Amino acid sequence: MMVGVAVYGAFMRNKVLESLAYRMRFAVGIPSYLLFVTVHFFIWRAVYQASPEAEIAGFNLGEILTYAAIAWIVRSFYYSRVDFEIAEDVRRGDVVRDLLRPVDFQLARMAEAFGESAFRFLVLTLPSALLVYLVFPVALPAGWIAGAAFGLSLLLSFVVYFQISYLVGLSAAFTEQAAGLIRAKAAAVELLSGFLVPLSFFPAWAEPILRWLPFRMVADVPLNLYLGRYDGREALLLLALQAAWALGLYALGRLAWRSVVRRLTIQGG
């Protein structure tokens, strides 16, 4: 068991230190989260400035400003190209070199993507939060079992955000070009999440259904976790469905796995 925790441990590593060579790359994405943050802070004032209802959907401009800020610090966090590198490696045939290793393909992808989510969080997602909290009117968390709670919560997103990105890149397999269904995960991902609107803001036919979809797992949750809209025992509940989207995207791209091995054609040999 400590054997295969340490191989895994090291392809974190081998991530961390790929990350490292590129690390103006990520130092460049600071002033880029500060001018989204910005565009969101005066879009949303803007909004509630011509409303005549102090609270919109549920929330007030306080809260809302805080959201908006906090969703693009906890996307700093768990986003990767995940789906890219899978499709490009399955599309170019270099997943076969993945097959003669004996490690399991998901876990090592997924041992990656976190070491590539933890040089994000120290070098992109700490400098802009502290920016963040220095320029504009953010709210700390409502509490330390809120932030506790939302900790965890950005813990299970990541996953969850993983395994989405996992199944997308597998898709080359049998579409032999993923980069359409790649970018329309991306877009699903950012609107139907809560990202970009809370949920709230949605139709009230289309918001019972968006609650139930994985998508909500990566943003809503731990966002409204963190504003303390929920108590005690409904968090407890969100983080349970939380890890049951986890563990079930886990088996499903695992099944899915299977059926690209079965099915992998190589060119050229």
Second form
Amino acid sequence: MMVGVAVYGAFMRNKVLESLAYRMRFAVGIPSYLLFVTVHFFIWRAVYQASPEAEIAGFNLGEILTYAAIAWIVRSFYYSRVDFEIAEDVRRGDVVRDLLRPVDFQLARMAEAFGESAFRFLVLTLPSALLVYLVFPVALPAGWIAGAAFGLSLLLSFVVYFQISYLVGLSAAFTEQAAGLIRAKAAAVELLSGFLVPLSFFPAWAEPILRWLPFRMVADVPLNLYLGRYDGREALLLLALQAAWALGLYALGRLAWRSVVRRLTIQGG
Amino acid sequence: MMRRAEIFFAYLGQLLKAQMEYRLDFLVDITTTLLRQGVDLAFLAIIFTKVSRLAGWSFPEVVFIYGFFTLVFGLYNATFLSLISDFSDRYLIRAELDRVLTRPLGSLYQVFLERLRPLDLNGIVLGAALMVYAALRLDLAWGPLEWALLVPLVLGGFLVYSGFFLAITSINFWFEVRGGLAGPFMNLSRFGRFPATIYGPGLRAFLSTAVPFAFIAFYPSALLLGREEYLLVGLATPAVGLAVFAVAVFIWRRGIGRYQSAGS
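Please give the other form, namely the form predicted together with its partner chain, since only the form predicted on its own has been shown so far.
Below is the entire complex, every chain and molecule, led by the chain shown above.
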């Protein structure tokens, strides 16, 4: 067990070192994230100026601005290109190398993705958050409990996002067009997770569907926890739900990997 | 001039053949573009279920501006995008510019031709479709003036967009910017997809002068949407486009003059 942890720790450390070599690329992201937040800040401000009511779909202006800003900050953490990397590994058959090693492919990729996200957290998420906090009227977490729940939820949103990316990346074993699927996934997650606009803004027929899909675990759950919209018991339940989705998708990933391996053997003749 | 046109079509034929090899990619590209734009439009549509106007603009009007931007970006995508996305790597670091400079034709024209993507028309088609949809919803009654201005306005927006990014890219002749300057400015250009009236006065002035992204779609669209108060500034779009592009060509020529190829 200890050996196992050390092995995956090594994958994580390697990814941190690799990211270090490309640190400029991450740093360039800081102004970009500031710009993303700026556009959405002005859009939401215009929406609330046009609305006769101070509250729309359960959000007042201050809450929605915080929601939109933190949505981008959270994204700067969980986002990675691990889906493209896995798809490329599968397409080129580089996964054969991984099959020869006494290492679990899925856990190794997750350790790498976490290494990248940990690096992003330091060079991109924190500086962007600080800048956004200084420039825009963004509220801090609603309280200690909200802050702690948000922190935990942030980690779980990383796991859920990774597992979705993992599944889409593996699709490269079955289609030449994995890159298209990956981009489609990115677009779908932006909308269906509540990242662009809170779920309560959606039409009445769409909202209940979205609450049953895994995507909201990426944005809707951590963001509403941040805003302190749930009491302690509800927050715990939501975190448990998030963890359940993370585990469920993890299991799905194992199944998918098994069929990928079978498929690779066939291609090998 | 005749010879330039001849060379243009020779390149176009070759590039079309090359791109036709990847027809399926082309279909997938269209689908993902549709999805991408669909997400943005869904975002706008959801917002407009809560309010009827955004900083003075109705949903179809915002869709028209968004469609205009998509059309201009589609033109950029088919022409300058691939040149600009790896210019520094390809032409400066790998010094492919050496090959270009040995030939008797303008260097900018050559690299422009080499990196055309004639089949990347999805943005153009989608943008035009959105504009038509919005125009029908709005019952726009265009006179001969609007029809005559349509193409010059689109080209003006295209020249603003391409010229700006060509200028940014030409800076690489002086110093190489790791990771590229284009990325953050690309994200800044997203500001041009929405009515500029949503921004504060300082930001709006910035987007109308120093970084004139409001001319990519907003000002020309406002003119085509029949907003009298934007008549003059809308009419200025082609001139602004030409000016921005002229600056880019100027910087490019200065850069070429400094170019000393890779290696020692």
